[in-house]
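Presented as structure tokens, the chain that follows is alone, the form predicted alone.
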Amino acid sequence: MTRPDLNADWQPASWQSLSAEQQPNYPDKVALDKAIGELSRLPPIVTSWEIEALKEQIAKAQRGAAFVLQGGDCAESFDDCTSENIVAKLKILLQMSLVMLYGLKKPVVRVGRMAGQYAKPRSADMETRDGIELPSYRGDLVNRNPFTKEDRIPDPTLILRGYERAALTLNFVRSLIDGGFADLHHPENWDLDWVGHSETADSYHEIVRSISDSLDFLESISGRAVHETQRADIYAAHEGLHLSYEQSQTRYLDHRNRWYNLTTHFPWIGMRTAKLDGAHVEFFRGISNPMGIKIGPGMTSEWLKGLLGVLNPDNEPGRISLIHRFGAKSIEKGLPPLIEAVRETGSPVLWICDPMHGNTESTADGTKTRRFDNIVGELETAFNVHESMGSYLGGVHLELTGENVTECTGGARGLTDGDLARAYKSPVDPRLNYEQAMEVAMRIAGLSKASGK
């Protein structure tokens, strides 16, 4: 796989000269240009200071001194941009990170799949139902989910609606954090009302009491507050799929002498759009954000080496996270050659396990789901493979929600295929509910202690 020589003077629009996969086909180009032009003049959603702070945290995790928890919805919807939903997402991320902090004995970096996860790749441009063919639903940033001609036509105004909801979401998150919502002195504020019956509740509350007692002890003997425990930053991440949207908020900052994609702190690139000679790799190579690359079956050592060479030619710490997603049955064979390939490049990377996407399957009636045993099985194997190769698994990437959904089977409550219809809300892929997500967090803390990490 080769990449042609490109002009050294990178620009946010240079991707437009290359083949761009997974882009919507807008019938009204004038309206698209108008929407992109308007978005390019609006204030950025994130700042370069936040982006650089996250890059430092990822560099720390690359050295084994921190762990990254990345989680949130498969695809955000505009209708779910409510205070209740945002608070629920924060609560589950904070609770999981508290459990991991307790078990791992190291800082946990929280990255939410939020404030911009409005575009989704699709396996086909068109979808057929009952003999009617319409454009596939590509997320609320592009078109609408109902299967009608009017809803499925890509609408440029949705780009602006996505920006607005992403900004509202992140501004509310910042307000909560600044107001003390994430203060580790009061983790009892993070409880979700409906999970009082959860089998993990007693264990979680025991951890809370232990941490609170430890903080009280440290502060009583030092005579001052442990300030670092009062704030738990939440960073935003989404797949950098819709290139016109990403380009419109990409800006050159003179004081940094760099380009930044200011739609998010942490964009990632999927395998479907990671061609070395493709538009997405061209766009990503020019921005200074820390970034993720999804890797899995089909990713060769040569391809991965090429991506690292293009996207991080200077081997900058904190820039690259490799998010591997093989599936429980394939990870033990597929992951080691890629670990070895990265080692040969000398490039610093953060290894993150995504145990969700490689384990998606369909029930007898066609409902998409994931089996909890496969999710934790892939995660456990990932820890073991990295340890056996002298590598460090420094993060986990999960699709989850604080809602009481029934989308993945298994877990402490033993959900079955028959339970899925009871509370299946995701428009795209199935997510872990609160109990299942907390169980994963408990497993990670236990796994890491068992492997000596």
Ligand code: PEP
Second form
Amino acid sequence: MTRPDLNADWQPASWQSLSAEQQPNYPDKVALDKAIGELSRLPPIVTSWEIEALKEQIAKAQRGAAFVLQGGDCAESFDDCTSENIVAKLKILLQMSLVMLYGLKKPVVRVGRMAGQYAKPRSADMETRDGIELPSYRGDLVNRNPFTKEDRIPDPTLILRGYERAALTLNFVRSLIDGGFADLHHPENWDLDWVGHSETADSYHEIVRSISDSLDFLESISGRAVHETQRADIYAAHEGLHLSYEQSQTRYLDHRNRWYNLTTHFPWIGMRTAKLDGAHVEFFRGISNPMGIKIGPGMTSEWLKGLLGVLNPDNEPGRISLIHRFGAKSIEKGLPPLIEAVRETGSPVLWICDPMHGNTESTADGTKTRRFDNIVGELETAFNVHESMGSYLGGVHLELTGENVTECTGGARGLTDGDLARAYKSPVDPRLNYEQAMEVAMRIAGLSKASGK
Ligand code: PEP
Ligand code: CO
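Alternative state: the form predicted together with phosphoenolpyruvate, after the form predicted alone:
Let's see the whole complex now, leading with the same chain.
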């Protein structure tokens, strides 16, 4: 059938004529074409109905009437696609969202960094160890982490394995949610031993007690468990980095007259791939999904205005989320000019704070970590800066896991550099563990209460 003129200058493959950063260098192009061809024929992971529902939620958050909680692994791994892991991730996202709902008094929209967060940008194409140079690990969608030649050569069949795991993950998430996942709503079933270790234990106990009371009250007046009256939707998000993967599930939907990237509800453009004339921005401009743009030090007002002009020329509500990640030290200076610049464009955006990626540091022995205090410090400053400028911080973006890892230091249990070796599992960035993530949620609840919102 003939396509309408809308976006006639754009096709899912039009990015290919531009320079695409952070793409794997596949030695076997025939195998790549075969994998991409196969993926193009397979059913989508998400639907446009879900995508449009999320866009509406984000539009609502842009108006200040909802809050977005985006969280999950820095990089998902194929080995971690297990029942326990998925349950743990869902559990932490649901529990955090309840705590935040309580504090913010607004609906919380849950978006997992999951079901497709398999490709990573790297600072160098190659990695050298003991004089041996091999391609860098770019995520399980591309190659494997062990430092051997076989593992590091980009393997196109992994694209299909990634698609399958994304689908398995979302399939299980949908089933758990449809099945109720009941006990997770009640703080009696949460793991809250750590609260006693916190200096602010009293206020945390108060938050938990109030949530329990509210749930009991709601359930007694409705006569039904909370999960039976309120569906806890979870949307999927990942960095739209690997353009062949993204392209092969990008489809034109006749009933909507638009193109959608059906690998995920919410793809985002990473810091390293947001060049105005680059391939990623070209790809993103043609799809109708709500999308994130990571912004941080180095992003100028002119550049940001350019991005909004290209990616949202019609100022469509719900389409753009700006995920700022300056670092605790730089946010106060870096963020205000960008808030000002966006205001001048009149473009509706959702501001989301990522307090992780600007706060990464290395310990004396070279382990990548982040300090809990810097993470909540950046969050707190973000709330303050937005409030003082009459803007609205409508979301957080966190790297977290439901497991009991030791990757970030600090938090109620006061993890130190010496604790990191005990349970450091992330092959890339350090994540908040279950307790630290819950504590961040409680801090957010507390922050908003303190500012009287
Ligand atoms: C990420 O979100 O894992 C990431 C690489 O972030 P950024 O593009 O902001 O550095
Ligand atoms: Co990361």
